[in-house]
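The chain below stands alone and is given in structure tokens; this is the form predicted alone.
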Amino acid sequence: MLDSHTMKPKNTPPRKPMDFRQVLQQYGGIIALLVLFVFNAIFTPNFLTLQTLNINLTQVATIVIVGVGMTLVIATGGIDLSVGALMAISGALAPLIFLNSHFEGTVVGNVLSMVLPILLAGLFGLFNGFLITRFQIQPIIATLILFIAGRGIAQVMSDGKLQTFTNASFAELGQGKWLGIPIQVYLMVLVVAVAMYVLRSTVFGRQVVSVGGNERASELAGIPVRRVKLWVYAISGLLAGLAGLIVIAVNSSSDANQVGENMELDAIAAVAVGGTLLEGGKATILGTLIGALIIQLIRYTLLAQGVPDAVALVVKGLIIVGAVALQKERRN
């Protein structure tokens, strides 16, 4: 007979096996990523090579690396449309530094002309967590302002004109290889990693998801909600900055009109394609990663089979509208 400080097993319910729509909801993206993996490696011709593998590592690393940010802005319950405009501040500083008589040939030349860029997309990227913080403008108004002003800032920067150049060292950036894989999809892989660490391991982390869950019941919890959204603007501005860098260094020129053209768009789609919630208070770095590169597996897809790139922007505005409505479906 069981005494009463006994603890009596508990009556749980036997659980569940998944429906289609619940496993389509959890696992969707990585369903989709293994069928478009598995329908080019049937009818794609040399898609199963070392060098299709480096094309689409090398045109999503940059999605990536903006897309980090992003998560990170949005997981707070903003949005960064200024990210696009940063990358071609960024691009637009980095040669005039380089190419100056002072600089020219140097290795100091060289590492101001990559760190400077990144830190003044950094400060403008704190730029906007200050208007948005400290004047209560809607995210969406306080980057649209450096979205529309932040590229002619980049005119004015490079005279308007196309800067071409050559620089064996800061090019490196963008086409120099280790063990056959492009420098950049190192630095995607180590901004993914870092990032996953700091969402799920850190204080500052877990500041962020709460600030996009609830953000008054953070504040009464004694969580700085206008610190840490200045940081995540900030590190937003920071990554985009990177990401300018490693534009300009695979073309060897900077072209402020072209140079991050779209990419906030690019970014988003990554971010609502990969599960985290466009309102906030849930994030996925490795959803980010898997989301861009669903999409950048489709474009592929449609441009090897002769489908015209205009119809792939369409495809993308379609998964898009399903990503969102996937997750209005998981909300209820």
Contents of the next structure:
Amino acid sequence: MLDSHTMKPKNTPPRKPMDFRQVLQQYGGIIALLVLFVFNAIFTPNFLTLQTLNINLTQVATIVIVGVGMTLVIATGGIDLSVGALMAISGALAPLIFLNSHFEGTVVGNVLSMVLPILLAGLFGLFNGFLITRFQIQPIIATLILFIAGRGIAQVMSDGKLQTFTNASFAELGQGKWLGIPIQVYLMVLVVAVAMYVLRSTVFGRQVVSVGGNERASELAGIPVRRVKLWVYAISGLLAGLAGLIVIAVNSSSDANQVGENMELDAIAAVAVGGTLLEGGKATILGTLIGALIIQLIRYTLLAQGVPDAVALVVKGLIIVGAVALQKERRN
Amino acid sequence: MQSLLKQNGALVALVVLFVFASLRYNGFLSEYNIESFFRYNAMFGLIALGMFFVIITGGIDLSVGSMAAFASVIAALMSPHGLLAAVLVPVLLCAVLGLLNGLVITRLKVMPFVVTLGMFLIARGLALIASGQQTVLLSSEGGVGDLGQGDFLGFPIPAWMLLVVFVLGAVFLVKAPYGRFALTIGGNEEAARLMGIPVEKVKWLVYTLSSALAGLAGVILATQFSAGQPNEGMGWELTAIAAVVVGGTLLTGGRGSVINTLIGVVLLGMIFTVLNFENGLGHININSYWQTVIRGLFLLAVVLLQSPNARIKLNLKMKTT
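Follow the form predicted alone with the form predicted together with the partner chain, if you could.
Next comes the full complex, this chain leading.
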């Protein structure tokens, strides 16, 4: 029923103050989130427990962290298909460091295994940005290269084998808790908060949005377009690196074939559902957070209600297209 | 020499690779190898042609891989009813889904990227639902399997299909009004609209065509492996996009050639074959991590080779608008 409302042709005069449809478009994300929450609170047993909350937050954390980077990239009018592969690279490198005989069990080893993989992923992100800015290669193709080769690099690094490990201090990253809340949730909140601050209150944040809004005009206005773009792809890489570490810490194992699989889709979906314009020029980090939460809650709800995965895929596809259609209409 | 390289980078690379491989590997020019090459790569060729028509309008179709998986399942389910049903039903079903892509893109004005990403998930879901999440065996009666495995005049049937479709595609692009419209729309959609070109209809057509060809590729997949495969086709959309780009078509639309797309398909396929020869005896080798890396590096090389071209084009576009 709601759909028939949102799919009306756009030439109806929309200027009445806040009719039903406008409310839906303005606060659609939050409303959807509330509806899902209330539905689960009533129909899903044990939904309102700290454990369920933690499960959902834990699963959504990596999508949000990668999604924040994707939001910045998309705000400049680009796209980053390589994030999943970069997660696999970072996930493959970390155990190589802390399992190395020189570093095993040392603090230095643990610190290096958290810092170096993130930096390496950031370097690969920089490489994406370099292709896009220096050689004017379209972002979808430039990042497609690492989408293909990146997973291969991760497999070469780990020899394609599943690396299992027991490393209590590294595993804290994915399994540890502080005041009853998982560590990666704090990381997620931190990333979201910093990104919101950067976008709203720093020169760089404004430049990101400006570049996406009108690249040519930004260039004429003296904005260092190339440098801005380089940075957003580097940041996207860094955040993907962090997400890769979290994934392997959660599992206490690293599988280069699987870490970050389909993450680019989830991240793009979260950004799109969250209301960031996919052609650039606008960005909402909070929207991406809400978008990721919606996708996660839908997945959880369908699972809890015993709906098969296959049907869940169809529902997810419809929701992504529907959400962007709604966002499109809001702008027109 | 330099402009030859830039304009025909893919062709030059293809010739170099071909000469290199036939000198280095004994079995490379064997009848078996050539035949299996075309039998296998025909699927990618069909998908790449559909993708080509979508891309020259300035769009993209991410749903083709899932679509092929969906079609392979339907083909297997239809195979007891004979060859005609096993081909027509999946291709038509995919065409309908493709039309749906086109309708949402034009009517709701949602970007092709998002719409076909949604369809990517939907078609995969449909494939899994229709198959009950497992491979569906193809019925051996009615000669359905011959489509993928059989020969005609000593040449694999999928290769014939590829040839026919590409000739039709080339003629369509150059001679048919809608083919030229597709190029015009990619060049400048607003101008095309003002010229009275039926932009929406052309878009419906290209997305329908792309899905129908993906469906046909799915039918070949099912007949070749004697089963419908709901989990196959992962990443095929990217292979197809890569083939189109390697063939020199701009992702921004408005320019491209059918023949070069075919060259792109053959080139990517040949890289894969050569890498397999390097690792074994021309069979798909499991220990293939380096292959993935090399494929990526190769894509990088071709893209870089073509980038100065792309830059000039982009600059021109910016200045004229």
